[in-house]
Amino acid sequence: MPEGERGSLTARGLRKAFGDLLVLGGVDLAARPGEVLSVLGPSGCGKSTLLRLLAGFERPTSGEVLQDGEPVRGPSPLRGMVAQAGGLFPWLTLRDNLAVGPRAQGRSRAETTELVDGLLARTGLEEFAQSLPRSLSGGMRQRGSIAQVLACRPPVLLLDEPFAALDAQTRLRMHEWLGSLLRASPTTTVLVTHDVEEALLLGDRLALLSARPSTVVEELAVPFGPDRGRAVLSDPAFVALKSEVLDRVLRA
């Protein structure tokens, strides 16, 4: 498949039960190459479970997940996932954390160094390259965690509420930073979040889930340009859409 066409991710009739508890009741959705798909839904509807199924960490009870038309049967470097707590190894410096994936993929020392240097620059973390994770702020650790995943160059990036633990000001800075990063290097991204504002700031489309057992009840295109900085928060159209989407989530 040509490089520019890689990165589609599709769920078809995805059902997941844990014993007698049916969490996902038949989810159908598709993330297109290079877009950011935000997934919203009421608390407890199975958003994180859906993301784990997309990643291949869980197997569906029925239905299937396809990446570029091929079945997802387990974890793969073709899909990188970042959770709330991040994934930095506490005993490694930030630079060494970013280098773990490329080295495991067999990249040369020179190629790994070039890749890591580039990511440190793009994430604004160059001066902290030799720091251990415990000495970084929460926002820095999450930037590092996302850079760690992107170092493996996955066609698909899966984000499970990566900024939920941050304070409001840091979270907004992270929204602007991640939006800029994904515009510079488009990567198919599925973002699971409970934050409507976050979903609208980062997403090209929204998929709204119902209460458990969840299904996709609606998909919406985000009608704003790619440069969605903090100025858009006061745009009357943004404020109105945020209120409308929040109301739909509460009624789901």
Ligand SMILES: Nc1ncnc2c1ncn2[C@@H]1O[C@H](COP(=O)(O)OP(=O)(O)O)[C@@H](O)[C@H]1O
Second form
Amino acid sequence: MPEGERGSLTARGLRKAFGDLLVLGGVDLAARPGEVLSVLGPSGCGKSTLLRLLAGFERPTSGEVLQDGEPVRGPSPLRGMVAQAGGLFPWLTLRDNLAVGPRAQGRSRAETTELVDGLLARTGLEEFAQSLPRSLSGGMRQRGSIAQVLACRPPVLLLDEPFAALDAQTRLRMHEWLGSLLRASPTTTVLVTHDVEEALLLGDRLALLSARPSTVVEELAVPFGPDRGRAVLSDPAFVALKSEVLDRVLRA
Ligand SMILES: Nc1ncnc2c1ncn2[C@@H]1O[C@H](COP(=O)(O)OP(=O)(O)O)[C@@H](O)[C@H]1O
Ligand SMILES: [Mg+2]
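Show the other one: the form predicted together with the named molecule, since we just had the form predicted on its own.
Shown next: the complete complex, the earlier chain at its head.
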């Protein structure tokens, strides 16, 4: 398959029950190669569950996940996931955290150093390379967690509300940073969030989940350019769309 066409991820009729609790009631969605698909839904609707199924960490009750047409049957380096709390190892420096994946993939020391240096630069964390995660701010830790996963160069990146724990200003800076990073990369991203602004700032498209048992009730293209910075927040079209989408989330 040509490089440019790799990285599609499709969920077909995904259902997931925990005992009597039906969380996902038949989710259908498809992330196209290279796009950022925001999956928006109310708290408790099953977003984290959906992401774990997409990652292959859990098996659906029925339905299937396909990556580039191949069934997902378990975790794979083809899919990198950043959990809500991030994933840095507390006992490793940031640099060593970023090097874990590439080293495990068999990259040479020189190759790994080059990759990690590039990521430290793109995350603006060069001067913290030798720091332990506990001495980093929340925003830096989340940037580091995303960089750690990107270091494995997965064609598909799965993000679970990565900035939910941050204050509003830091979150906005993170959105600008991540938006430009993702739009400049060939990685396909599925971002789940309850935050309408986050979904619209980062997504090329938006899939809206209903409350439990959740299904995709609507999909829409996000009609704003790739260089969406904080200025878009005061664009009347953005304000109107945000309020319309919020209404739908509250009704879903
Ligand atoms: N492993 C599990 N066992 C039992 N119930 C679970 C499990 N994981 C999630 N749930 C339940 O599934 C529902 C959806 O959870 P979750 O996917 O975390 O929602 P969200 O991420 O949208 O807030 C919740 O009611 C939660 O308690
Ligand atoms: Mg969650």
